[in-house]
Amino acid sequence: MSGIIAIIKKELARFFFDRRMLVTTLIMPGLLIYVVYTLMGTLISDIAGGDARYSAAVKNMPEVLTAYFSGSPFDISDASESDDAYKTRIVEGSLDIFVLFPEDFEDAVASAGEPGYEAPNVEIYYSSSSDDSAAAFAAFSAVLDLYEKAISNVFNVNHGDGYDLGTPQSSAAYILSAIVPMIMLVLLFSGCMAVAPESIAGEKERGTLATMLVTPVKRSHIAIGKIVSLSCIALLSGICSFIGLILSLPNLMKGVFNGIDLSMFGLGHYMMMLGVMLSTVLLLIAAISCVSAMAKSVKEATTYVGPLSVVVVVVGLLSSLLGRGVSQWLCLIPVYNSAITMTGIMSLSVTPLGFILTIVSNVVYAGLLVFLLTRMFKSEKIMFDK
């Protein structure tokens, strides 16, 4: 036991006294996630419109349409100049749209259905090269479509409010269940990749691992000590990234979904997420350590582990696409079980059986890989290339 503790202390000291590794592994990922996602949310909010106002010059505005544009994002002015003047202003960017109604618009609409009826044409001039102008055109057209449906109404579908039975909490849970699992798997894998190859293949490349193996410390204790210490470091990296992700999601989604309310998650949900993250890190660290033990250098280990990153991304995508309601026994599949359990936690639909199966299976798989790593440490051919 003392040998395991000694290895753990050595690995933790190597990490925490290296300022560059501490910053790049713990601080930077979560901080970058928060900054990048917050900026993305701001950009999405600007693109989606948000509280944007559009300028519109309208000629021959029908009185009946005034009510339809009340509360709309348009600053409407009466067009008294020539048509070409307004078209020029649109090209120059000082005006978003110019709308030209026929002078007899209301009379023409009133005669709809009569023999020889010809629908009046509303001309909306805009510039597709301008985001604001294109958005204004779409918004103005939508209001006109609403008026057209009102005057030619035959039947209604869901007239009024109260038909959407979804709640803001369920909507937020659905969004999080589609986003968080894949991102967290990638972040956890990145954290493991940042520390495991350097600790195994790096020491093997420098020759310090060979020195460690000839000490009185059991090789099984060396393997266990490295797995435990590296898992703690990778878990800290994952937690920092998770905090950055959770804090940034309301900012990321504010442009489209008016933000996300995280109040529906209790302490139990976060503890379950922590448990899944810990068991997943144990599994990933053990797997990457076994692969790194086969390599002669950090570069070679990184090359060997590359295909695992593809597996992690694909598994994360599958969990997002398949969503909820999958079989509980899929929780026995390594890595995929973590993804679907995270999906269940974020969607508030996780089951105790699925959660337990995920934790237990990940720990069992990690234990088997630790045993394999111990056998590899005992192999002179693998450790010393003999």
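Predicted, not measured: the structure shown is a model, and the values here were computed from it. Residue numbers count along the first chain shown, from 1. Heads up, when I say rigid core I mean the largest set of C-alphas that superpose within 1.5 Å between the two forms. What changes on going to the form predicted in complex with the partner chain:
- A movement of the C-alpha atom of V91 reaching 2 angstroms or beyond is seen between the two forms when the two forms are aligned on their rigid core.
- Superposition on the rigid core between the two forms places the CA atom of N60 2 Å or more away from its counterpart.
- After superposing the rigid core, the Cα of S231 is displaced by less than 2 Å between the two forms.
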Second form
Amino acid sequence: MSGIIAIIKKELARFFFDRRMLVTTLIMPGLLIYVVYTLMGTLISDIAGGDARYSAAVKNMPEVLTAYFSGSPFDISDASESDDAYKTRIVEGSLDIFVLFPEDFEDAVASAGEPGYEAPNVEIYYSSSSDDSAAAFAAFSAVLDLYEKAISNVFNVNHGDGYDLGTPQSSAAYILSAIVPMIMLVLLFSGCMAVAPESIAGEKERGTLATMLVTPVKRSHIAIGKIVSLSCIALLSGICSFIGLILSLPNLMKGVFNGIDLSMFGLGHYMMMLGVMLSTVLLLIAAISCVSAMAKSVKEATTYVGPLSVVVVVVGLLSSLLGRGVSQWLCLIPVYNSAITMTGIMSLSVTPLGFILTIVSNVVYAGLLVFLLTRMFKSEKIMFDK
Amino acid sequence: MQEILKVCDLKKQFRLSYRQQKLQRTNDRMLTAVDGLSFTANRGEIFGLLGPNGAGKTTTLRMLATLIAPDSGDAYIDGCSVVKQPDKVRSKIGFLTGELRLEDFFTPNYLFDFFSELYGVPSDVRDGRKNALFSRFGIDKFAEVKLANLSTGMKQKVSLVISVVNDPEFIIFDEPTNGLDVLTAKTVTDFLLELKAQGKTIILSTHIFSLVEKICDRVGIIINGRLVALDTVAEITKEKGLEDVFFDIYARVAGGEA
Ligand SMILES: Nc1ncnc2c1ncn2[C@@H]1O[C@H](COP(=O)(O)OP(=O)(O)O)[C@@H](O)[C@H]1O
Ligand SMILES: [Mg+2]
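The block above covers the form predicted on its own; next, return the form predicted in complex with the partner chain.
Full complex below, order starting with the chain above.
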């Protein structure tokens, strides 16, 4: 027992007194996520946020349409000069669109459906070589389409408000459940990658593991001590990333849904997330440690773990696509279980059975891998082969 | 004279990979590194295993240190079998080779405490030992300096000190002076003689004749994994120098094989 504690203390000391390691694995990932997502959110809201306004010169603006343009991004001016003057301005870029309604537009439209009816033509001049002009054209046409639909009303779909039964909170949960598990899996994995190969293959490569193997400390205690301490570090790194992610999400989403409301998550949800993260990290650390023990150097270990990282990313992606409403027994599949349980927690639909299956199975798998790692520490072929 | 080490018919073969086969220009799948080695060492002596490169010295010492297991045979250190009681053997011995390294990141002080804990040394005993050894080797001034920032010689001294944190009765040194500068090498041999004066037993391997002549009480000459001579250094070097004796034996053994 004292051997386990000594090894845990040593591993933690190795990490916490190394400022570079501390910054790169604990602080940087969370901070980076926060900064990058906040920037992305700002960019998205700039693009989609429609602060842009378009200038439109309109001739013979029908009275009925003014209501449709209230609140639209158009600065509409009455066109009194010659048509060509406006066209020149569009080409020059000082005007976005020039719209010509027929003089008898309203009367003509009123007789729609009568025999011999000829639909009036609205002319919109624009320039496809200008983004603003093209966008203004699209927006103006959309408003006219709306009007056309309204006057030729045959039937309505969802006329009026009150059909969207989703609360802002549950749609937030839906979005979170699609994003968070995938990102968290990748982040947890990279946290584990930052510490495990270095601690196992690195120590083997440098000959410091052999020094420990000469002492009477049990091989199983070395394995347990390593995995417990590395898991603590990776979990801390995961928590930091999670905090960065959660804090940045409102910023990321602000352009899309006018922000996101996290108030539906209580302490229980966060504790469950922590539980899933812990069990996942235990499993990943144990798996990466076993692979690293096979390798002769950190570099080799990183190469061996490569395919595992692909699996983790793919499973993360799959779970956010296929993770809903699946059988709870799938919670026995490592990595996938973490992804769907995190999806469940974030979408407020996690079941106790699924949660417990995930935690317990991950811990059991990790235990088996600790056993395997112990066997590897005992194997002279793996530890001392040239 | 009390026997502390008894080696009985130790055998060790290595399976060669294809690459190793080509490297050693052989078609044999198996390489016999240690071929039925038997000898004993007495308490309080320095026993030397002398042999050329590839003779099987390191392999033998690793089996004694329980890092690798013999294919057959056994060895008993202070009555404990390296095959059946490896944990017990490990707690009784100190083992030092160039391949065992210490983590550069830590200080001598931290490492001494860490390894003491792995050996289960109580902290008051540990502190006394640490003070004595650190001042003996002049490490005390550097006790809180990371190994990475120490000179090579000082690092060697730290390794030496760490290998005896458990105050072992039986100490195994593989090529103790290999790759050391003359000053550090002298520090090491002086320390070995000190340990012997304290009544400890030391088994070392080397290919350096002068080292054996200088500090060993008894010597076993090992060639191709077999013990070809075993006696006190005084007896073996009665008529001519150790180097001449060795080459006589080598010519006989290698000649007989050819
Ligand atoms: N892990 C191993 N795999 C294959 N061959 C080995 C291994 N370890 C040692 N050998 C071979 O066994 C022989 C004895 O090696 P060693 O004990 O290191 O000799 P020495 O220490 O006397 O120089 C050498 O031929 C060496 O190549
Ligand atoms: Mg050797």
